[in-house]
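First, one chain by itself: the form predicted alone, in structure tokens.
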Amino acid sequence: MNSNENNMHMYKDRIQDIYKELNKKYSHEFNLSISNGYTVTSRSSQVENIEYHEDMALNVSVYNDYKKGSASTNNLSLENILKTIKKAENISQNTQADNCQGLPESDFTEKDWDDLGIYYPTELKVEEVIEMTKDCEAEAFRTDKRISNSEGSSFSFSKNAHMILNTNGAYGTYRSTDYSLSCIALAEENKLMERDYWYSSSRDFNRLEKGASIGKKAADRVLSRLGAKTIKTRVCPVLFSPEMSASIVSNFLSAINGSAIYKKSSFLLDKINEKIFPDFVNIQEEPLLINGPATRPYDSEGVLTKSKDIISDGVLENYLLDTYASRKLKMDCTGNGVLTNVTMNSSKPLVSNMLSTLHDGVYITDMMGSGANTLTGDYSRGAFGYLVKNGEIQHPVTEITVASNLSQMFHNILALGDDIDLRNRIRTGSLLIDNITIGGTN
């Protein structure tokens, strides 16, 4: 038995004692979370860094007719819990009641979950490591003699452990790893420098990609930045990058957070079962997907996570709502005290060499800025892109901004790419949108 599980058990029993003294005049609530591993960095062919942590921390949520303190702790002596707990008691209180308050009633966790598929701990030696991220690194350098230098490659690894218990009886523990190896080259020319990386996350070591494709590809975006200028401003379609694409549909699940929604600070209030997207477009919530980067059983209040539509064939069909959103809603809770993993997908076919499609537009890699108004949908960025014609890259160009509304912006996608980044919570390929506003020169 490794030291996260010898930990979780040694905690879950201590709170276990802990919880048959209870003040039964409270609701208690236990979040526990512990994690160790460990970052390792190398620079210009030499190890700049190694740095492990171990970290532990627990929660304590106290509801007292419909008030709610909190308190949280990362010594885990009987002591301190036991201090943390009389903490979050005195706090709740002193706060305001609302009768919206409460530990879940119903479909909450019951058990200990394992087999998620999201669980490899691979046992690596500090040596195999470090010669990992100095190939990664000169894979780089290989690439064009104008890489003139690097910020490095690093290798990130964590195991993780889990347990949630409170007085309705919820209670349920799950354990995950995280792998991580990134580049991040500079490039040089006529005096001009530019910046880019490339990274690859994974639940198993074993699915990473090799440290010299991540090399490579950290240099060849980068290089592909050199020569960048700015163009005139311009309404044409825009074709963004996985990335960016993921980051557009953040926008869009903000807007349907049950805290966005119960105070009315949504350009999607009211929208349930109404066409947000093209028919072609589904996204779907996927808990438990194996290597999910964001796979968990239960959510942050322990109820269960549950597979759902949220967009079927363009039509919302769903909030995200905790237990406190649903209960001001007076709708259903869905499992979302967070979100797991998120799929965006196209009942037509997924289109391969999206660039290809592009006769006349804008190809976005980088955006700066959060830019995005959850009240209006009104949208604006800094952007880093391409400009395309008949399907080919002309050049890079900087200094621009992608100015549209987030409403528009959806109806207007004209199709999604089979260039799925699986990297992210929010699995999606590009996506080509028409009649977006570049801001560039007049």
Contents of the next structure:
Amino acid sequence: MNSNENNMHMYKDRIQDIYKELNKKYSHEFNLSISNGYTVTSRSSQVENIEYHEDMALNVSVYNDYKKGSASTNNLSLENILKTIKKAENISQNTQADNCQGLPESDFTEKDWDDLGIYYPTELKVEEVIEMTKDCEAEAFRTDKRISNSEGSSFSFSKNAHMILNTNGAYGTYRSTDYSLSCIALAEENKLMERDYWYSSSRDFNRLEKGASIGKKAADRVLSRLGAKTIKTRVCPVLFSPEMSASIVSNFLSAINGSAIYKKSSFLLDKINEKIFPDFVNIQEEPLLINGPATRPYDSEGVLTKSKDIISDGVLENYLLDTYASRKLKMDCTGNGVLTNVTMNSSKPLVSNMLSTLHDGVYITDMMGSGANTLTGDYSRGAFGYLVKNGEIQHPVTEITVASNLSQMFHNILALGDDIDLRNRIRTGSLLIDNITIGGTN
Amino acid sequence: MNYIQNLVLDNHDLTNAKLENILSVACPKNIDFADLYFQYINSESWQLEDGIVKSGSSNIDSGVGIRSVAGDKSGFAYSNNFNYENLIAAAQTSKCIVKSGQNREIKLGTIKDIRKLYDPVSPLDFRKDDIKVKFLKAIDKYIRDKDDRVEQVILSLVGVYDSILVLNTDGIKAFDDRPLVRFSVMVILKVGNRRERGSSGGGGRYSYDQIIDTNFAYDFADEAIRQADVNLQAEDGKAGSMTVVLGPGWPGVLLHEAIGHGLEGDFNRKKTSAFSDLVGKQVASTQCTIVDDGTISKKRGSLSVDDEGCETKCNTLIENGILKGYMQDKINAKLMNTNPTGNGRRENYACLPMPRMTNTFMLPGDFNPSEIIESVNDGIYAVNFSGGQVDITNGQFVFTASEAYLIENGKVTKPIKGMTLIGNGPEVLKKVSMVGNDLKLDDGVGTCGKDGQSVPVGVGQPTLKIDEITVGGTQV
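Now that you have shown the form predicted alone, what about the form predicted in complex with the partner chain?
The next block holds the full complex; its first chain is the one shown before.
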């Protein structure tokens, strides 16, 4: 397999060589990603798929008197790079002028980035990886005889390199690795089947959860789903698992994204300095977290990423702005051409036993569908969870809906759990939210 | 024209003999089957927002996927580089799924003469770019002139020309050239402090002329304004179990989620679907006949051949409520001792194929849509949806309405806010008590995701009534 770093330097030289030939009438930006790796899946104690991947993509953006054009290719021969540049230039002759368009003017990356704590290459043998996936699946089957089937266990590895160059002088490279191991287990009881999964992911192979532990958790999770019942429609407090809480926070982050704001398509329009969450809630962006799943030194435009408070004591401090959105909204660019790691925190101590804090209500561990409307905040999704009485799980609950409005849900947060999910780019524990409508039987 | 022949095979001197060699390397004697999937995708998109065509982009993605299959095992590698040596190296990687065996000789057949469901004309060769820009500006002006509550208009025009060549050790050599265009419109209307959205759009396997030279886009613009206007008046809906009438066309996303995915061959071979082992059994009410039809000319979900070189078909999945069969690709058909159904699809050369839907819809029944509405005392009439999802193992599925109304005493009354419906696939279809005579297919905007792979699909249905399903409003 070719080495990403060697390729990166070769392409950097190739692109810089053509700098002098570039038409000075335009400004240019080059984004290059290279990634290679593999996915191995084993099922029923045998290897099922081995998939190797090796990808590269060059994206060229061109600005021509406030007019923008983009083009991309996955063939990085000199001839193709030149063709791609020409295409972007041609498109920029037809798009319309918008004086907010253009390369960033300041705050951009100018170096090769290393020591970010996200690059841990490990040479693994395919045989070793196959054994790891087999062990992971085997542990799920060993857990209980009601584990009747599986969709197998998968291991993925990828080694990534990124480079940005622009004709204003931005230059940056960084590398990363990603490892993940997962297992999907099925359980059967009274001829009814359920599925559930567990996974671990890390930048560092050595920090990956062991296969046996993943298989066991997948099995325990699916077993706990057996015997699910419907419940009556009600309004009650709901405890959302860390994974589900992260999806709610991600709805919040979409609604404060610069493009949603300047398009006036967000329920959080004109809400800077207003209280969105209860006093005790804080949300920060932390771009350079060691082993962070979304750690990046610079954003998609080469602007340095910045640590920032997004919510401070419940108040909205920042929208997430790239260069274009910041000019459009006449605000400062926040380096959010991408969003990096986000942490939700509480100024009150994090709660360790959220079920007893919930006391009576529903604990939601899975949601389905696209029912979060970030224009109006209206929220309605399908869900799976558990009925909780006196702080104890009574039985699994299926075929229910969860409905409210995101504005109200944010205000109605009662407590944050200490069960923080470190796998997710959005780091949060479980959230207890009051006054949610659960749709069920009549 | 086919880009594979000109830009790939001829340019890289990939003769039949060389292609046969690559296949031989990918398919030694202990491998059952191997295929090569050459692809050259040329695509572009144009976006209008805030009244101007702000950006355009053009993309080329090309490569070869090489797969070696032994029983239920697949080895897979791909290359973005078409040089013979790179392809041989990828074939060597792909065959590693089993311990090495002796090489065998592969002979390619002659090019298969394929029934063509669309013209091999690239939308990207359509006139000049400034025509697309003028078109988008004209639609924007039309929308803004028509309604002074317009706060935002977002338009997009996307064109794709996807050339493929499938070669396999059965001797198949099949070219296909797949045009695909899509126009989308999203309008936000504002009254006081309230903003609501309406979305519409359509497309298919043809060039831009069918969008730009017709009233097509204006109809979608009208539709988006109408939907946003309805949503401005929508009130909070109730939560709980109720009777729901689904409108014709796009609400067919119900079928896609409630039964479509559950009838894909891979899940049924592995017996992980709620529909496993139910062929010949009653899984829906007798009024339901459901097909997956990849052969409708120029439809978004149609393909002349699937991504394994098999001709697509019109497959009956459910007939009068009885489950007839599953959708298959080559591997799963072989392992289940049946024939491929032309449903082997992949997002692109970098992904493994699997059984996927094409255009999935329910055939018309006997009732007038008005009779169906009149039969409901207290319920919901849902006519537009934003998407859905399913857990194929327990059969739970959701789909989210973006336009819905109350039905009171047999009449459609107030609009209610968008909400999610949740049900159990094998149960809900048994509760379909009336099927309308107004079958309609969607306008060509659907995209289906499975295992991280997206493919264009179609859905459709007549008006139909479900006696009971759980609805996710906020009011109790």
